[in-house]
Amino acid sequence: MCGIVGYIGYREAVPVLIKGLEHLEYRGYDSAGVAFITQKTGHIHVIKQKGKLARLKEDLRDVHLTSSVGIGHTRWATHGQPSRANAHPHMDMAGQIALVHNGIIENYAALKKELQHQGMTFQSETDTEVAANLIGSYYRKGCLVEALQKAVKRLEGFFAFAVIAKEEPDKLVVFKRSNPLVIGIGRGENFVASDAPAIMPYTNRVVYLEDDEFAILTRQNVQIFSLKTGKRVKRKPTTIHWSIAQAAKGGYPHFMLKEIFEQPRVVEMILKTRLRKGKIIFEKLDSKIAERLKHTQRIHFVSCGTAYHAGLVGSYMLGECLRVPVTTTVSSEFRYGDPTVGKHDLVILITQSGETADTLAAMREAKNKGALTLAIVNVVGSTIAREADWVIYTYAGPEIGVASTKAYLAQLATLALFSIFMAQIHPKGKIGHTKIHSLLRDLSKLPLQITETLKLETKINACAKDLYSKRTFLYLGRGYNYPTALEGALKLKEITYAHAHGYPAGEMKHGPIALIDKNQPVICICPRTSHTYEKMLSNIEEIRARKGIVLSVATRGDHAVQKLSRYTFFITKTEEMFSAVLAAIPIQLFAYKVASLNGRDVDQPRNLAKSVTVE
C-alpha cells in the first residue's frame, strides 16, 4: 500500500505535497518523493529519497523552485527493494511525464520486455516505471488523457495513478482501479490523494472516484470520465465532517479497528493477485524451487506470536492437503533445539515485519542445515524476505496497530492458497480436482463472508459491556480453531492486560476446568463444519454444568449452540479449512471492545513493539 497526493492551484505545490504526505506516511514509509513542473523552465523536477519522509524534507530544504502543480508519493514497496531508484515518482525515458502509483500491475514483466524491444531502458525494478514508459510510448503533445486511456486498457491488476506532463502544465490526470483515490475540491485549486487526511488541511469537500474512472484536474474544475463509455460522470462533492486526526484513521477511533474492517479488502486483493482463472500463481517461483517443493518430505512452520498461530492453522491446512509430516515450532525454540532438518525439508517462516530476530535466526539455522526456506512476509524488502530461498508476500499493507489483525488474516489466506497449490504439484497430494475446485470456490467467497461477519460489531459491543470488568478469560477450540483459541487469548492479553488462556477444548478436563465457576467467561469456537463439532458441544455442556459464562462462535442457524450460550456470534458456513479465517473476526472485535471499555491504549499497548528485533 502506498500514499498518493497531487495538487494544482495557486499555492506553492511542494509544501502542499509534503503536508499531504505527512498525513499519508502510515500507508508507506520506506521511501518518498515529489515531482513538480517548474514555472521558470517548464521542466519536470523530481526529488526522491529512500527512508522516511523526514529524509525527503531534508533534501528539499535547499530547493527553491516555484511550481503550482505536482504529485507526491510515500511508498510501501511491492516491486523492488526500498531504494532511491525504486522510489516514486517515476518518469518515462523521454522525460515527458511523471507518475505516482498505488497498487500492483500484474502483467508488468511482459510489458517491460515489449518496451525494451522498442529500445526503452529502465532505471528501477518497479512495475510503476513500466506504466510510466507505457503511457509515455502513447504520449503525443497535448494528449496526456488519451495516452493514459490507451495504457490502462493494457494493464492488468489493481492500481491508482496520478500523472503530470511537461507539455501540459495546466492539468493533473488521475485514474483509479480498485485502489482508492479521493479528489479534493477547492477554490482556484484542486487536490487528489489516496486518503482524505492528505487534503483536509485545505478542503473538506471531496469526490470519491469509482473503479475505471479517470479525472482531469485543473485549477478551476474537475472533470470525471468513465473509461468504459468515455462519457463524463457527474458526481456531487461530499462534505467530510471528521477532524484531521480522525481522518488519518479513516474515521475510526483506533487504527486497530480500522485494520479489522480493512480485512475484506486485504483478502480480496490477495485472491485477485494469486488466483487467476482457477489457477494459483506465485511470483518468483523458479523451476529449481518448484522442483524442490515437489520433493519435499517434511514441512516445518516456524514463527512467533500471532504468526505462530497462523503457522498452526497452516499445519492443519497442509496436513489436510498432503501426506507429509508437518510441524509447527515457536522460532525461539526451533533454533536452540538443534532441529533435525535437511535438504528434503521445507521450512516456512511467517512474519509480518520480516525483521523478527528469533525468526531470522531460525531461518539462518535452517538454511545452514540445507533446508529449503520459504518466507511468508508482509514487508517487502525486509531481511527475511531477502535471505529466504523463496518469498510470498501477503500484501496486507502497513499495519499500524501493534496487535496484529489484518496481517493475520492475510497470512491465513496466503497459507490456504499455498496448501492447495502444494496439493496440486506434490506427488503425495491427498485431495483431487473436485475437492480443489470446491476449496477454491469457497475461498473466493471469503471477502464477502468477512464483510458479513463484521456486522457482529454491535452485538459484540453489548457483550463486551457485560464482561469488560472480568480479569480472566478462557478460550477453547478444536482442530483448525484450536489456534483461533490461542489467537483470541493473545489478542485479549495484548490490548486489555487481562489474563487469558487458550486451550484445545479436549484438554479442558485435564486442568483448566478447575477455573470454571459462575464468574468465568469461556469463549468456545464451535463451527458446525468441524468434524469435532459434537465433542465441542459436550465441552460446552461441561462448562454449563459448572455455571460458566459461555460465549460461542458458531455457524449461522446453529440453535443447539445458541441455546447453551449467553452470547452467540454467528459466522457463515464455509469449508472447515477456512473457518479459522471467519472465526478470527469476532475474537478480534471482542478484544478491541473490551480494551476500549477499559480505557487501554489500543494501538500502542504497553511493553509491546510492532517488530521485535531482539532475541
Given for the second form:
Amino acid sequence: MCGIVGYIGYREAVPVLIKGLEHLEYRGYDSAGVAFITQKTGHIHVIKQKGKLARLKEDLRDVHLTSSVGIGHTRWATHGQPSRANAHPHMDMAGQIALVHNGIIENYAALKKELQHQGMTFQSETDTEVAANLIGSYYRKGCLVEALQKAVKRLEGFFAFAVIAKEEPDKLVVFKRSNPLVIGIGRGENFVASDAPAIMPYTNRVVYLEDDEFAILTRQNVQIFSLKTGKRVKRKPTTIHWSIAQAAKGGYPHFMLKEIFEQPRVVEMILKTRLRKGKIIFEKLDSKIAERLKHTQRIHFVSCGTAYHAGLVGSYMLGECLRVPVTTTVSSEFRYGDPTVGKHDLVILITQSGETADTLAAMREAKNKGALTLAIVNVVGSTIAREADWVIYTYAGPEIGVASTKAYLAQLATLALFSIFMAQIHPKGKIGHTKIHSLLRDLSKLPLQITETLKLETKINACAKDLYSKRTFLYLGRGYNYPTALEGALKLKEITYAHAHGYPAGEMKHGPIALIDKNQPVICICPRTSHTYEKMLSNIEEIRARKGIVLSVATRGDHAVQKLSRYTFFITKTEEMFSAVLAAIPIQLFAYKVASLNGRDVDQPRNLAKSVTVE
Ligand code: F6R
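Rather than the form predicted alone that you just supplied, could I have the structure of the form predicted together with ligand F6R?
Whole complex next, starting from this chain.
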C-alpha cells in the first residue's frame, strides 16, 4: 500500500527521504511528498506532487533549504482521488505538525464533522488530514507524544503514523496499529519506514514496532512505549541479512507468493471497513443511486480474465440473494454485442486496474444506453472508477505480480457484501434475517480460515513436485466453484505456460472425459456444503474409473473425497457462498508452485501485462 519514510540525524534529510521512497516504488503509488523542519527558519516545509517521484524531485530541485529531520510518503489512494491536495504529508490547520499515514481511519467522517464544528477547515478529502488536525487540536508546545497518544485513542481502523512538530525539531514520533513500521538504528541518526528496503541503504539493524506501540526517535536514541500501559518497552534490534530486492518481497521469493499470503489481511480490512455492527456500509451511495438500485430489474456483470471469474461468482451470490435475472459477460463480447440494457438495468464492471480497455468501452456503452453503472475497482481514481455512476473500492492494495490473486479475493469478499446488501434493500430480496445473520457470521470468519488454508503450502509443494512436468491439466467444479475451476486453469496456464482447461463438471461427459487417462491430472473442487456435492463425487468416481490423477479441494474431514484422490487439499467448512473464497487459495498456490518448479518468471510471465489498456 502506501509507503512511509522518516529520518532524524546528521545528514541532509530530504535526499535520505527521497532515496527511501525510491526503494518503496515497487509497491505502486500515485503521489508522493516530503515534510521537513528547516534549519534556517524552524518552519515545517511540505513539498508534494501527484504522480511519480521524478515530478517531486523536479519540484525539489529549486528548494535550497537544509534540514536534518523529516518524513516522506508515497500514496496509494484510498480516500479521495490521487491529487496534490490529497498527497501526504498533511499538516494541521495551525501549521504545528506534519503527518504521514498508511492505512484507513474508519471513523474519520464523524471526527471531521466534530473538528469542523470547532471551526477547522480541510484542504483535502483524506482521512489523514482529519488525523493531522485531531493531533493538532491536542497539541501543546513540547507535548507531541501526548497529543499523538490522545488522538490515536480516538481513532478506529488500521494505521501507521510518522509525525514531526515545528516546536520539537529534535524528535520524530511514530505509532503503529495493524500497518507495519520498522525502525532503523544508526549512529547519531535513526530511521523509520513502512518497509525495510527504504532504510537498508543506511542500516541493517532494525526494530519492528508491535501494534499499539509508539516510538520517539531522536538523533541518539529510540524509545518504544506501549499505548495501553504507557510503560517503556525494551526490544533488542535484529539484523537484516536480506538484499534490498529480497526485502521488498518481504522475504518471499516472488511478489505473487507475498500477495497470496497477504489475503487474510486484505479480506479482514474489507470486512472491518464495510461491516459495522452488522450493517453493510458503502461510501458515496447517494439517495438517487440507492433508489435506482432498489428498482433494478436486471443485473449484468461485465469484466475480463480473473475479474470475469469474480463476476461469475458474483452472479451465483446475487442469484442466491435476489429474485432478479443476472448475466455475466466478458467485456469484449458485451461492448460489441449490442447489449439489451436500459434504465432499469444495473451493469457491474469489475476491474483491478480500472483501466482495462474493453471494460471501459463496455461501461461507456452501458451508460449510453441509460443503465446504472457500478464499478468494483482496486485502483482509486482510475478511469473506470471516475466514470462509473458509482464505485466500490476493493482495498486490496497494489498488486505487483501480473497474475491476479489478492485482487480476486478482494473482489469476491466485496461481491459477497454487495449481494447481501442488495438482499436487504431490494423488494425482490430472497433471504431473510436469519440467513443474512448466518452469512455475515461466516463471512467474518473468513480471514482466519484463509490463514488456516495457507498452511497447505507444504502439501501443495509436494504435490507440485510430483506433477510439475505435466503439460496439460483439467479443472472441474460446479456452481460457485465452476468459476474456481476456470480461475485455477487461468492461473496455471498464465504462469506455467502449460495447457489448462476449466470446465463445469456437469459438462465432463460432453467432451472432456475423452482426455482422461492415467497421465491426466484433474483438479476437482468439491466442498461438502455445495448442493451439488454428490454430483461432484460422481464426477470424481468417473475420473478414477478411467485412472485419471485426482487432486481435490474438499471440506476438512471429508474422507470420501480423500479416498478417491491422490492429493486432497482441505478447506474449512463455510457457507456454500464463501467456498469459492477458500477454494481459491489452493489453486493459486498450486499454480505458483508448478510455475516455480518449472523456473518460470512468476511475477512477469511472458506476453502478459498487468493492465490491458488496448484491445
Ligand atoms: C489474470 C489477470 C487478468 C486480469 C484481466 C482484467 O491473472 O490478472 O486476467 O484479471 O486482465 O484486468 P482488470 O481486473 O485490471 O480489469
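Just so we're on the same page, rigid core means the largest C-alpha set that superposes within 1.5 Å between forms. Numbering follows the first chain given and starts at 1. None of these values were measured; they are calculated from a predicted model.
Relative to the superposed rigid core, the position of the CA of G342 differs between these two forms by less than 2 Å.
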